[in-house]
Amino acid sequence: MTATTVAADFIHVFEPGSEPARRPLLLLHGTGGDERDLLSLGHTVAPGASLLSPRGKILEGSASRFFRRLAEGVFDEADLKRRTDELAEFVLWAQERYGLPAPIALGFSNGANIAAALLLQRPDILAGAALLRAMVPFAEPPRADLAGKPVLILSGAFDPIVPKASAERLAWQLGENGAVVEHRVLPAGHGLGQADIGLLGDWLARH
């Protein structure tokens, strides 16, 4: 059963899963989406899993995101530094609703972007994270516990909008900080196709 309520100001969705093995997912949209955005994509990758999935407080025009931006690719830091902190009391109140363990982050662009805040700024709220076309959060990244922590960062090797530089820094910064990081360049631009629905499909069934 669907459930859509607010908490911690956060409209979201949570579905319980049939597989209690599986680490659930919390699912984080990209601009402009909100919390049904990546249901059929949690579905898709990892079958029985339960799914948290919260809609992103911020408004840019009558789009949805999980922090500012001053410009394309020019985040402000301040904003999402406060974002990171409210997104990861809410993970922390569902975990108490919902009876769920550390969840894995499944984001895509903005919700990639957040989740990678998440594993620097607050690391004990994460188990892992797949990040889809991410890039660095931080010009100054906090330090991070993230001994074996498992991370899957799948870029486009033609995304206008994610630089390369800035997702190879990304997954340095995250192997600096002791995560277990794969990261996959796959031919493909922003939007994400087939070949990520399979990396990801196998990246969690082995995590």
The other form holds:
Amino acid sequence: MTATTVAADFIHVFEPGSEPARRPLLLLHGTGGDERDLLSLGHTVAPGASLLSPRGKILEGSASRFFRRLAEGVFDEADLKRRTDELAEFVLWAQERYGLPAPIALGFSNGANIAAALLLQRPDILAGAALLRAMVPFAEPPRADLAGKPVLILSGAFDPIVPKASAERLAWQLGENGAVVEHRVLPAGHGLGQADIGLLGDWLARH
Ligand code: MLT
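Now that the form predicted alone has been shown, please provide the structure of the form predicted in complex with D-malate.
The next block holds the full complex; its first chain is the one shown before.
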């Protein structure tokens, strides 16, 4: 199998945008979602942007994810590393196939966690990232050159899945590596609401 075959081996949707000045969005769904989940959010928060949306390849029961976990919030880091490289190769393949510049990731939950892993393990792949309900992906993160890369983290103060300290540590780790991090904690749980949409739209309009 060639590298291209492996990389392209993600079920995905690509919707070309109407505004070439806007960065494409790499949409990464949460556990149990699929490649269609975040399309309407993408259209709402980045009107006219191209949307690239893969489906995670791991199945937990019937729920799709981007990498394996051993328990809720306990990640199989060997698998995470491998799946992060696989997703990076897919993004490079899609950039060539669809003629795209480096995308901004918009990830929710499990999708936000692999987007954070992409930033730390393959820092050249993304132009930036909006991480919704994200936590630290690696216990010992690799050093990465994220100089000037914009990152928005939106956390929920009452999120039962993401510990407050984990989101704070992620913001710190990304900032330590040079990313320009904006971390907002909303009066919300794990689910997304209108406040997320407003903040996302404003942040994306600036990047
Ligand atoms: C994860 O497994 O990535 C996190 O626990 C979030 C989730 O998908 O539930």
